[in-house]
Number of protein chains: 4
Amino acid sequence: MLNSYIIKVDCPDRKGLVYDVSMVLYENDANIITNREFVDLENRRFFFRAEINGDISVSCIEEKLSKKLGYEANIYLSQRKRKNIVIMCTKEAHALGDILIKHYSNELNANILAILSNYEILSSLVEKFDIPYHFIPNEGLSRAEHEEKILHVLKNYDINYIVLAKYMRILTPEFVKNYPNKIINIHHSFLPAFIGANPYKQAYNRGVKIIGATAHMVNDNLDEGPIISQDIIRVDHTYSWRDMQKAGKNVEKTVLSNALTLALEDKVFINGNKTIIF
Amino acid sequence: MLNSYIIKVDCPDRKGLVYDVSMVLYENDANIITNREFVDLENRRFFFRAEINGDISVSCIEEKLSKKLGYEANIYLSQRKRKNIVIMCTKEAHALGDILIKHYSNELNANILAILSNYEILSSLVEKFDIPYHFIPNEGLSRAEHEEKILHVLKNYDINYIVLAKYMRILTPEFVKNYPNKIINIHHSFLPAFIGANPYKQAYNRGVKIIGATAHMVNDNLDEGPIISQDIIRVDHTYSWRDMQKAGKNVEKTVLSNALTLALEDKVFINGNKTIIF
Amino acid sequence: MLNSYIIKVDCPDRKGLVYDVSMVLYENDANIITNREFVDLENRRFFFRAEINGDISVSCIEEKLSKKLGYEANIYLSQRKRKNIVIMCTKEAHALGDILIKHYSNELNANILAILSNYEILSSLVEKFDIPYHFIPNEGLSRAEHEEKILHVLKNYDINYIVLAKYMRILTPEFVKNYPNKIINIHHSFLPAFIGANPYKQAYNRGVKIIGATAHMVNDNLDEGPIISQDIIRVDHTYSWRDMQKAGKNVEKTVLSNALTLALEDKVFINGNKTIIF
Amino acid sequence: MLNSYIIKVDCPDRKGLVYDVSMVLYENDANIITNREFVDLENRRFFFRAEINGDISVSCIEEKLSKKLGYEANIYLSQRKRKNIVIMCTKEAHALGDILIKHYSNELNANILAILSNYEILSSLVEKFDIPYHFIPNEGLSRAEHEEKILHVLKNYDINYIVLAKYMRILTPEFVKNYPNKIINIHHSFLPAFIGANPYKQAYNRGVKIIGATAHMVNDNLDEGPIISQDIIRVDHTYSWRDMQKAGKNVEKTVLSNALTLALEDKVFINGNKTIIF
C-alpha cells in the first residue's frame, strides 16, 4: 500500500498553473487519484487540491513548487493522518456528544485532546470518556482575563483545529489572532439571517418556515466568518421557538460535524470572507 | 356526489370551541372529512379549518356559528371552487410561465382573469395563452400616479388573489389597503436574510452554501408580510452571483407556486405577522 | 397549571364523530389545545389526536367514548408521561450513542430501561451512562432460541416501545406478536429501495444521487412494516460503498430519533400498512 | 473576450495523465479556468473535465492528446455553445413546458428543434412557441413500426440530446441504439424504487414519506440508465396518489431540467451504468 498524502495550494492566477502543479508531483513520483482546481476570477486567484499517492519526498516537492509558484503561494502538503482538536463547549451536550460518540466509535480522524468550558455541567459528560475537561469559568473575570486563561490551557496543546460546539461567549479578536483558520464555530441559525442572540426565538418572531444551522470559521467579527457549511429543517406554526431550538439541535450538530470532517480532510479553503469546498 | 366545502373560523379562544363549531356542523347536516385546530397560546387565539360535505346552507351554518362564536370571529364557509387570480410581473418569464403552464394544464384550481406589467417585454407570452395582458408602464409617473392606473385597471376584475410574480417594484401600503390578505409575492432570498435589492449578489458576497426563495403575503412593509412558504436550494463556490440567479428561478417558482396552492386551497390563516398553514 | 393529556381515537367512520368526541371532553372538563381529524376515506376509518388540559377523569372519559363510538374503537387517553424503552443493537454506536446522548441531556422524553444486543463490543459505551447492558450472543442457537433468551430479558421490563437502533438481525413473526405496533427499527435505505442486506453497496452499485434511511414499526415482513419517518442526503461519484455508509450514519440516526420522538409524544396511528402522523 | 471551450477526456488510469493533459493545453495556448479529474480506482479509468479559454486549434490539441493518451480515450474538445434537441412527450405537458418557458426566456442553452408525440393533445401548447410538433401515433401499428416512423423523423435532424419528457412509451433496444448515451429520460420515481408502472400509485400503497424523481440517460433497459440527477419532496397520510402525482410533478420538471442543463454544460460522463457529474 502506497502512502497516501494530501496537496493543497493557492495563489495568484497565471496561465500554465495546472501544468506546473502537475509536473513537480509527475516528476517526483507523485500519482493524483482525485484533484479539482478553481480560479476565482473576480479576484484572480487558484486553488488546487489532489488526493496523491506515492513514494514521495514533502519537503522536495515544496521547495520545487514554492520556487514555481512564487512567494505569494500557500502550499500545504501532508500525509493523511489523525489531527488534533480541542473542543470548546459552555452548558449544551448534543453538539459536543455527537463529537464524542463519532470518536468513541472511531468515525472522526481526529485525536480530542481536550475539552473547555466556562461552565462545569458538561464535566460528568465528558469523564465517561476519558478526555481531559478544564473548567475556566468566566465569572467575576473580564473578556480579556478570561481568555487569557483559555489561552494559557490551550498553549499546552498542539492544536490543528479548535471546536466550538456551543460555546456560547463571543472571542475578542485578539484571541483569534492566535489560531487564523483554525477555529471552527457552529451558529444556531442560517447565516446571515438571524445574527446574534437567541436565533430561534428571532426565528419564531418572524414567523419562518424553515430553520436552519451554519458553521464557519471564526475571523474576528462575530457571525461572519467564511462559511464552510449550512443545512436546514423545516418548522410549522405549531413549533413554539423552544420546540424550534429543540429542533434545531439536531441540525447544529449534524452541520458542525459536517464542516469539522471537511477540515480534517483538509478540503476547505479560505478564500478572503468565503470558503472554497473541494 | 355530495357538495363539497370548505370552512375556516379564527376567535378568540375559549373552552368548548371545538364542540360548539362541530354541533352546528354536525346539527346542519355538514360531515366533517378532515379538520385541523391550533390554539396560538401566546395570543389567546383559535384557529379552525375543515373540508366538509352535506346538502348544507351556507347562511344558516353562517349565522348560527356567528352567534355563537361571536363579533370578533372571522367565519368563511365556501364550495370548493377555482377562484380568480391576477398576476402582476415585471420582465422575468419563470415564474409566470409556470403559472401560465399549470393554468394550461388545467392543474391551477383558478381563472387568470388578467396579467398586468410595467414592461411590454412579456407580452408575446401571454398573448400566446389568450390572457389579457395589461402594460402600464410608471416611466415619467409618481409611484401614486402609477398605483392609480394599476388600481383603475383592477377594479374591473373580481379579484380573489393578486399574485406578484417578480414584480419588481415596491407597492405603498395605499395601494396594498386595497387587497389585504389577497397579495402574494415572491422574494428571492430566504427570508430574513437579504432583504432588499439584489439579494442573489448579496448571497454571492457572504459566502453562503444554500440560497432560498421566500413567498408571503404584502403587507405594509415591504419584505415583511406573513410567510406563507420557503424552500432552498445548495450552491458552492463555483457559483457567481448570475449562477446563483439562475439557479434560484427553479426555486422562486415553485415556492411561489405551492404559497398559491396553499392559498387557493384555504389552506392559509394570518395570524398576525404569521400565518398558519392547515 | 392544569393537567395535560394526549387523546388519540381511531375508529369506522361515520357522520358527527368530531361532535361526538369534543361534546364528551367538553362535558368533562377538557380543554383540546389541538386537534387534528383524518378520515381515510378509502377504508372509511376515522383518526382523531387532540392535546388537551383540565381537571378531568381519564376512566370517566374512557367509559363515555367507548359508549359513544362502539367496540371498533381503538380509544386511548393517557398523561403527557416520560415513557420507558429498551434498546436494541449490534455492533455500530451511531444511533445508540444519539439516543444516549440526548437521553443524557434531558432531551429525549423517555426512561432507557436496559439494552440489549447480540454482541459485546458496545457495552463500554452503555457502562459509561450506567444502563444495564444486556449481552445476548446468538452464537450456537437456533434464531427461536436466541429470541426465547431476549425474550426472557424483556419480560422484566414494562415496555412502551423497544427500539431497534441498528439491530442487524431479523426478528420473526413469532417474536414481533409479542411488542405489536411497539418496535421502531431503522432500516439503512430509502424504502422500498435496496431492501436486504447491505443498502449501501446496492446503492452504490446503482448510481443512485441521493442515499436515506427509514423508520418504520416492525410487522412480520422484513422491512415491510409502516413507515414512521424518512430523510435522504445527497452522493456523488466519488463516494465508495463504505463513504455513503459513513455518511448515511448521520441520517440513520437522525431518522431514527424523528422516528422515536414522535411515537414517544403519541404522534403515531398504524393505519394498515402505513401510518398517520400528526 | 477569448473563447470558451470545454474539454472532456477519459480513458485508462495511469500515473502522470494529469500531467500529460495539462501540458498539451498548456503548449497549445488553452489556459484551465476550473477543472475536475476522478479516478474510478475500481475500474482503473481516469475522467478529466476543464473549461479553458485561449486562441486554440481544436483540431491540433486533438490530435497531440490522442497521441499522447492512446486509443482507449474518449476525447471531447468543443467551443461553448448551443446545442440541438428534440423533445418527444406523450400528454402531460408540465415537463414540455418548463423546457418551452425556459427556452422562451433564453434560459436554456439549447435550440429545440422539434417535438415528437404519440399524442396530438400537446400540439396546442407547442403552437404557441412555433416550433414543429410531429404527432406520430402508435394506434394499430407494432412497436417496431412506431419506431421507425420516429426514427424517419429524427434523421432530418441534427441532434445532440433527445430529451424524454414524460414520454410514456418503453423504446427499444434497437431504437435507442440509433442515439447512445444522447437520450435523457425523466422516470416519476425515486429510482431503484418503484420501476415500471404508476410509480406514484406505489409510492401510495407503500406508505412512504417522501417521493422523488429521477432522470437517467437511457439505455437497453428500461429505468436502468445511468443515474444523472434525483430528487424528492415529502408527503404525508393526507395525501392520495393523485396528489403525489400532482405534487410530484414539480419534482420531475425541475429533476429532467436539470439534468438537461448538466448534459448541455457538457458535465456528464458515463462510466458503465453510473455517471460522473463534474
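Throughout, rigid core stands for the largest set of C-alpha atoms superposing within 1.5 Å between the two forms. Numbering follows the first chain given and starts at 1. A quick note: this is a predicted structure, and the numbers were derived from the prediction, not measured. First, how it differs from the form predicted alone.
Once both forms are fitted on their core, a CA shift of 2 Å or more is seen for Arg242 between these two forms.
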Contents of the next structure:
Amino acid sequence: MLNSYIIKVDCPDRKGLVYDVSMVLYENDANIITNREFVDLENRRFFFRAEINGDISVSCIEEKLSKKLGYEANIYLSQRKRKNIVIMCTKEAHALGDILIKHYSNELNANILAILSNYEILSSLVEKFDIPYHFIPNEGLSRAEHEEKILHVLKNYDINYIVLAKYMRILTPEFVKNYPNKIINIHHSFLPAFIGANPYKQAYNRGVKIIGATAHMVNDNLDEGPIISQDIIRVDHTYSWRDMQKAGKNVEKTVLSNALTLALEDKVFINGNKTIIF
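Show the other one: the form predicted alone, since we just had the form predicted together with another copy of the chain.
Shown next is a single chain and nothing more.
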C-alpha cells in the first residue's frame, strides 16, 4: 500500500505555480488525491495544500520544489501520521476532559504525551486515561522560574503542538519563542470586554445575548495570535450567570476541539497575524 503525505506550500504569487508544483510531484511519482489553493491578493502570496500518495523521496521533492519556487517559499512535506501533543491546564476540566475522551475513543489524530498543570486538582481525571501528569506548582516562584521548570519537562518530549486547555497563566515571549506557531489556546470571546475574574458573571450583569469562544495560535501578544476557529451560541434573559458559564464551556471545548483537528490534519497556514484554513 502506498504511503500518504500532506504537502503545504506558501510563496510569493506568480503565474504557473499550480503547474510548477504539480509537475514536480508528477515527475517524482507522487499522485495528487486532493488539493486546494488560495492567493492572498493584498499581499500577493500563494498558498497550496494537497494530499498525495506514492513511493516518494521527501528530501528529493523538497529540494526540487525549493529550486523551482525560490528561497522565499515555505515547503512542508510529511507523511500522514499521528502528531504528538502535550496539554497544559489549571483547574477547569471541561476542555481537557473533552480532548481526553476523544483520544480514548480514537477520534483524535494525536498521541497525548503528557499533561502539565500548576495544580494537582485534575490529576485524578488524567490517571483514568493512563497519561503522565506533571504537577509544576508556581507558588513562591517568579514567572521566569516557573516557566523554566515547565520547559525542563517539555524538553523530554518530541512535541508537535502544545494545547492550552484553559491554562490560566500568561506565557511570556521567552517561553513562546521555544514553540513558534505550536501553541494553541482557547478563551471566551468576551475578551477584551470582560477580562479578569468571572467573565461570565460580568457578561450576565451586562445582559449579553451572544456567548462565544476563540481558539488561536499563541504569540507575543496576549490573546492576539492568529485565529484558527470560533463559534457562538445565543443566550437570553432567562439565563443565570451559571447557565451562561455552562453554555460557554460547551462552546469552548467544541471550538478547541475543532481547532486542534485542523492543526493535526495540517490544514492551517499562518499568514501574518491571520490563518488560511483549508
